[in-house]
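In the block that follows, a single chain appears as structure tokens, in the form predicted on its own.
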Amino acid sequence: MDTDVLFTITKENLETGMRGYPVGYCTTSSVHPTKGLYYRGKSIQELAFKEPEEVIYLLYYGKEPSKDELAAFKQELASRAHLSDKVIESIQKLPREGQAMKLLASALLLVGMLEGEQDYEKDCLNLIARIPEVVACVINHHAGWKGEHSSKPELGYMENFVSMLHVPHKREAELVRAMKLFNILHYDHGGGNLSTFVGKAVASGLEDMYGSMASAICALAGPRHGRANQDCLEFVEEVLKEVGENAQISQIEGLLRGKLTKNELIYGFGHAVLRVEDPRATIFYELADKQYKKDPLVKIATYLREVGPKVLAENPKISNPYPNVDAISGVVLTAAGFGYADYIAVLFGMSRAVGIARQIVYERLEARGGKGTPIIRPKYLDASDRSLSG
């Protein structure tokens, strides 16, 4: 893009949620139309099947790692990782009602209270390296799953965080495999997404790692945003109840044109930025097609990715007919023994804190050769009498 373009703005460009208006820079990750997401460079299919710890180095880095880069890079994220006893006690004592996305929201905002020091670079480190233990915290007890509380960050980064959940009947290894990539396939996606903005707008005000988190938090917890993944993962279980196990791939698509016509949404279909299937998606549906080709959900995703394109591509108001990574991505965790809708966006808010907070560290500490971006504020045209002059 010319920086040195000016933009000229109308009346028709505003109340139009900014979109397409630039207003920084964001030195973590991008988002190409047609070849998807890049990590400081690198596509998310470079990147899919790494270590956690070794996609983190990189977007906070922004260099991969050496071998004792790497080994040195987890011994200090372990070391980063306990969260104290007060802090658990504290999460445990939260109200369980309402949405697990509140509770995060709060915890981090007990977290800063309690173990907060105050330091952008600091914070945005022991966060990273602590939310894995936040997150497990909260989801065990808003499910009311009981168990040991037991934090080992030596096992690993994602595999730490699945020996601490006490899902009912856990499948470990499977478990794993799949968290890692949804872990790391969500960690950033450019700078002008909802929670990202909010949380380093928050920030802008000099509000600590914590509070802006959880403000970050709080924006990706609508329906618009982080919790669309829940819903599609619900749409995907509709639809198998609707048309049953056996169904054909023909049914899905006229149960895909009954919707329409009653004017129903179609969930995991679309993107703001991409004009193909997300890549994200692609890398989920290979892996579904792998290891979970049997399951009843997987089934019902695959045809509704085979038949959704063509079924809203005949709209010509719609620019991107094709699967978005929540079409797939619940779907899997689900395959892999975490079948619970109510907790995916809140791993969404797990993954993407590390590219949220890696950038709030930037426009505080880096930005504007150290001096920061200033307090976000901008400009609302009085609307009585609707005038761009002034």
Ligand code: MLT
Contents of the next structure:
Amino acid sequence: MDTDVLFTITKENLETGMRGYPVGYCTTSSVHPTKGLYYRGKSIQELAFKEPEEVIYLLYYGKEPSKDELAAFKQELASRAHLSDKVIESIQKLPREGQAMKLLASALLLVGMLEGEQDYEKDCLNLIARIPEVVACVINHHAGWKGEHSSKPELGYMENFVSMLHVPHKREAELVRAMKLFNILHYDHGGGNLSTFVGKAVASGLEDMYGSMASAICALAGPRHGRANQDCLEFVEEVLKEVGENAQISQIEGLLRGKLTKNELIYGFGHAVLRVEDPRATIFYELADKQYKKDPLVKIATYLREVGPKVLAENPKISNPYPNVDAISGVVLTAAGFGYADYIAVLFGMSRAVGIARQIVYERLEARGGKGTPIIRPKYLDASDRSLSG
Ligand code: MLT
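Which structure goes with the form predicted in complex with ligand MLT, now that we have seen the form predicted on its own?
All chains and molecules follow, beginning with the one already shown.
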């Protein structure tokens, strides 16, 4: 039937990162090119300032919790949150060289080896409940902090995370507010973003939740995906260094033009799906404007937001010159007192694990009337035969 034809594949579609190919259904979230992100049909703007546990409940069960359901869910997560001493000690024995994302992937494998239940549903909730503790342990260890690890899940999902973090001169309440927002805005982004797709692909071979998640985290570690937020923060820092705190917007415009002429990269603009300013970025910009207007990095990021689209749109090859979430997420965390630019991708991983884990449960246990999806096995054409029928 014609109406069932979603996409016609021509040679031009090959070797393009499967951009736009429909491959299945995503029940947890969707991304509209001009309206942005929805979790279970609710816009990200409606959800951004709720409690993280409330939004996780929505993603997990597909409905908003009543007051009692939310209280019970918070308890459920808290009761599953503690890592065993063996896991913590094993993480603390891992080498600290290299990117912290490698440490996070290794830590998730360790949790799977020592605490995995080989049950996608139980492991999904356990992983969601435990990941703040895993990430706090990873960051503290990678940063070289040697103090005692203490977790108090009854404080709340992000409250406990921030309390476990060893951040010098921590402004606890401010950091909790920024972390909650960061966490919620990054839980999920449709079914086809690289880390989610990889996690589901690995799970399609019936690898368990933790191995699948470790693979997803490796997929998220690259600078084209999760690590882009760190590169964006570094970019804003570099621009600030170049133009100074008292820069005028015209200087930023000149600097961007200069970079484009020299074919240098401009970070924080464009998106695989979105064709407008990323609504998650808009939410961060609004918070930045309200709370951190005078912060020098915020000032530069705000100028970049203003002139970037104008300058980039002059290039006919650029179809989306608008800021994405990475353009401002790291700047807001830094302004809120998270002085660890190297761990912002890890925070992305902690957040995205929620959506990935839930999508794995869908594909393994619920899709196709409960049969689950088969092993991922796309077709590659024989390179010596350039016709599509091969
Ligand atoms: C995002 O959060 O923007 C994504 O993971 C990137 C994507 O949707 O492909």
